[in-house]
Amino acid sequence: MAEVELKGIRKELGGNAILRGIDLAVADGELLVLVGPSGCGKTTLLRLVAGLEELSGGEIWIGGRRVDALPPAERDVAMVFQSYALYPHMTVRENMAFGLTLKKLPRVEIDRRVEETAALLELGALLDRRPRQLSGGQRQRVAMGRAIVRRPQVFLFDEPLSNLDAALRHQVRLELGKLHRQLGSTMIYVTHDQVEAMTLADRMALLRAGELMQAGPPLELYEQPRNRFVGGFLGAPPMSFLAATARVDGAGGGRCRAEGRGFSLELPGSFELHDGREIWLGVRPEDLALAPVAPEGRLLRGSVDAVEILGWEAHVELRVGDGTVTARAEAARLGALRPGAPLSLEVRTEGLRIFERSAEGGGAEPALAAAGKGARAHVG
């Protein structure tokens, strides 16, 4: 079994807190993706698991064994780095066999493992080439192969696709997902690319400034963000936010509206909202549609800030009062739409998410009752 447990992980550097008490568990055979903006601590966390950094506090357990006091070689993990870190003077075969040679495994066993792994990664025809004779994608597969032949308990990936172009990154990402299904191994994967995170992960852990914001299945984080930072980080384009004030009609569970500069939207169902409460409305692009005519309580009017044509699809940014929202639309339907043009969007209000709005702000305001959860609205 290769469960990984991180308990109260802290890392300080020069008096600065890099990680602030991370508690996280990775199940046996699970692919967990650590995701977040640059500088959030995700690579530091991975290096702590690998033993390449020293803990400032907390415990690391792998397969039921505490390992944070052990050197890297005794933790039974294998790490694939952002740079391929291949030995240029060695062939593919020699690069893949190097770690096993250091362990003094029998030559027959080394050859068998290298051949099996090369077949798995479709590297059989490249075993006698040197790294300079390989493409970027092939080099990355060799780096993965070097880790696989060791048969570790846990694989650690530190942004392994960031040096590849977009098309190759997509291809290798698919290969990685297939590889995980074939091996059934425990993997921890670091990326700042949310598309990689959403498509690869069994579970995601989203970090911000050394703190764990939310962990769970990708769709859970996307559909039920715990705070405004999570909602605004995930999605392409991400969730838009409009500052609003809750208005409740009548006493004891009347209709609830969100009013802001230039809009008034009805909120479906009921919410734990008091009249006059300051909130953020979170709106996903897929919950907005071009609509010259729509009920007043479902309509946003404004002027176009920008239009991005992405082939069949287009992204339209609409200025509403002092905020903006982004909608997806079929490019052919936009005609000659230009910045500055007036535009109306219909809101699928059942898709709205509501977040606390505090004077301090900062982006991590917690989510309030989600649409349709049956809580009551209050006048007061």
The other form holds:
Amino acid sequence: MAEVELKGIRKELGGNAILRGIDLAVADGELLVLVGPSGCGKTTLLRLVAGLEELSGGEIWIGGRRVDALPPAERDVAMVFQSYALYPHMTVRENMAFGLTLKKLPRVEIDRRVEETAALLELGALLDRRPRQLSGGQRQRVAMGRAIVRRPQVFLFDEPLSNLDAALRHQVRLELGKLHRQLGSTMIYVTHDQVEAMTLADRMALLRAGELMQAGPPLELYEQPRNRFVGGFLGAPPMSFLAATARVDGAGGGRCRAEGRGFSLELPGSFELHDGREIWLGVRPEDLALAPVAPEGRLLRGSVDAVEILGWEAHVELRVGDGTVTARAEAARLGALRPGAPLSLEVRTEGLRIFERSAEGGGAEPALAAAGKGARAHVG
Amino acid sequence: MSASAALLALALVAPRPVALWHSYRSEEAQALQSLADRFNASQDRYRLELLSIPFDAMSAKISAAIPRGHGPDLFVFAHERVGSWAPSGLLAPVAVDAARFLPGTAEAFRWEGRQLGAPLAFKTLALFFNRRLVASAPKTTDELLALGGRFADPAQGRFLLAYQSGDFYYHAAWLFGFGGSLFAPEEGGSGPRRDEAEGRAGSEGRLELDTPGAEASLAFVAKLQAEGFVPQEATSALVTELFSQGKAPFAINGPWFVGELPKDLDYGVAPLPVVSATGRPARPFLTVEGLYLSAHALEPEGAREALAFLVSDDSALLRAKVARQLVANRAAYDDPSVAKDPVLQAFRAAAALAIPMDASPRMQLVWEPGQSALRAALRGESPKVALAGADRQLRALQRPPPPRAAPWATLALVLCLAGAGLFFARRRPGTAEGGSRTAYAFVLPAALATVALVLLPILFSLGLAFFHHRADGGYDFVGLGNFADILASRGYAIIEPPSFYFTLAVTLLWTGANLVLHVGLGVALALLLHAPWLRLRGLFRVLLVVPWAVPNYLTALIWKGMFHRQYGAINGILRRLGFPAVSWFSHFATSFGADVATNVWLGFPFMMVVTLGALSTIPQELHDAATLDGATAWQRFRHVTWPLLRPALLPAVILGSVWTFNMFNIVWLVSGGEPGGTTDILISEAYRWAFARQAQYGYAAAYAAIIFVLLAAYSVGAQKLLARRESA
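Given the form predicted on its own, state the structure of the form predicted in complex with its partner chain.
Up next: the whole complex, starting with the chain shown before.
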């Protein structure tokens, strides 16, 4: 077991910067999830830790040892690949024993460890099969077994669940969480699936275009997004954004309002805003409720763009001015809502997040001020 | 009524066609055409029609077409085949006044008392000399050799005498000059050797090469080479080059040489010198080209008339003038324009000494042993031993054919085998049983084509393996005699080159060595091409596939040139590096190595391409996983790459081994079996039996059948192995 420290990690490939200086620490026994959209560099970061790619700059420390100049085998890490990368010509047993055999461990020791790991993962009956005789879930477990059997300091997971169907993914996710608690090892886990990230992570690191957007416990990222990108990335459906202008009534300590095309909302608390400031208003779906009547200042009026019924719940896209917000509602209460129909939503303004609005923001404009903690106790 | 009468009249009046086949080209063809025009103009009963046939195809076409009535009335060919065609009844007698022709030329077409052709022209060898370097030709070999010190300097690529010293046709002149012969008198026969007595190598007596004269002649040429007077392993192109560029003042060559020399070269021609040791002239072979009358001619009368016209003195003169042909007619040489042509006159003088080539089919047996004795002597073996070996080989080649057999026993055996085969085939559960007619109809065209193009030739050649091809063209049924002879190694020791087992061992060694190197090199290069750090990958990929794209006989000829003892690039490099030059085709190991090197060059791209394909199917993540598991580059190859390549490579290896097993072109063109037939493989051995040893088609077919059985068994075994692997 060991902690991992990444200092100023940079990676360039053919003149393109893939990673632009990542600083990140993973505590001993912690499960860190690297998350981000495709091409954000999260897999590259993982491969750099594994030693499968060479650094362009920065340092990697594992367990107090600087490893970035060491070959992969000496870093004492194990990796579970997206495709599992099982050796097709070897049996499950041989697959799991391969690394140990190369280390020239005694036969007895190898057998003991393989049996032990197989028991842990319920692979005992499959040891003499070849990978192609296994189901997807079984292969996935073998891939994890091959990592576990080596007892590495750090486990690296590269989207290990993405090749499984939805039902199996849910189950394996739970097993993985359990396994992490059992083994208590340091793990770095790459995924683009925020549900996996939210549910598994002790801490989460969100990357975008080679830069670290925010790192912290999942809830912290959800509730206190440091910028518009983090806000928009987490949550399903994601946070909606409305372009608005701040209006401050009177001088000092007055009430703030956000005005945009077709709406005017009251802002809670004391935002350090001056009159006329251009802002993005971030609205989470759960902060919108169907309400024919609501006080002015908490009301959004618009026309329905689309309705998606998912069963009990439904998502409603509402066009407000030139923006769109997504609301979550009980499907039964919607009735026969058709696109084009007018609709009013009540905004729980305590949940609103405000971000800078400027031309050069590029989607990651910083948050201006966070609402008070505890205001969103109902989330989770 | 009147119309048909008119047609009849027309048929009577219109000249009737007389077909003549020839292989002449350029001036000789023009001369013949203008003679045909003259003949057609001179009378109106017959019309002589010429058809040009490629020289290489002529003999086979004549043998095949005439008995079936598709042949010509007249054809032009050398006299050597008289003994083969006469017994088959292909030739009809013609009237020739021998006195009108140079001595020996008309007689060359006499076979068992009948004149079976009329001479047109002759070919023999003479001594060419470069007038800028020497004033005249030496009269004796001593005179010739005395000039050696002045002209020969092998290190500078200069020689005294350029000729194809390794070719038995050229060597025969020395052989006869030293008193050697090809035929020994029969036991109990008396009198001198026929070839000496009558000035020709007659068909009587048995073939024998090991004579004191032959020994002396071999020692002589070995010395010529050892002194650096003649170039080693000379080809006709090299001879032309050396003589044209003044790098050799003398050359021995035939009349065709004239056309290959630059127009401005000042040279003379003289008969070959007298062998000082014996006081006899060196006597080259005389080959006479003549007109034959087909025994199945449709217009025999017209053909005789045309023949008489074409061999007349007037026609000969035209051929001599237009084509500078060495015509057989004495009178032509008295014509003023021919009389002052020194080349024609010199060859005429040379012809007087030349020995007409024996026309019996047995003569074809002489070349291979003669050649191998000559080559052995040139690479330094004792002439005595070389000749003894040649005679052993001659006896093996002349081994009596297997006894004729009653077909019934063999037929019964074949039927039994076929029946058993069918029985077992039926017992296997048929997948297509009750298959729809439509399906069979779709397959039918392909099936018919396969039957016609594959199955019938196979059956034909299998059938041929049960026959002995007689010298007169007939076939005797010999049952399994050919197979028995091959497998019992009848006529030669098991551990000597012509033996089946020796050749089989060489073939297996050949196949194994090639495959190991093909796969090794192919996989290594594929791994290199696959390496992520490689730049210009596309370029290398194309370059490395080039050897595969070049026709393999071209590659073989190029490599053959590179392995040349004196002029080859490989010896050139060795010399640069300070190593002695290697005589590649003089030893089994180097000769075999040369073959293998050539074939590896040809064969590795296939394995490389297969490997590249297979490599691209191995996911990078497997290598990553192995890397993390702590595997070194070699361990990754050994435990991950190689096991995953194997399934893709195995079919390629099976295919490649079958190709290599039968890779005739390389063996034939690079080493040609040298030294002494040791590097021959089964397929080239089979070829020799069919085309270089008295046309023993049956024996060759039996070889082919054995090769077929070996390869069929091998691929069935390999298929089973594959299937087992796949199911595992």
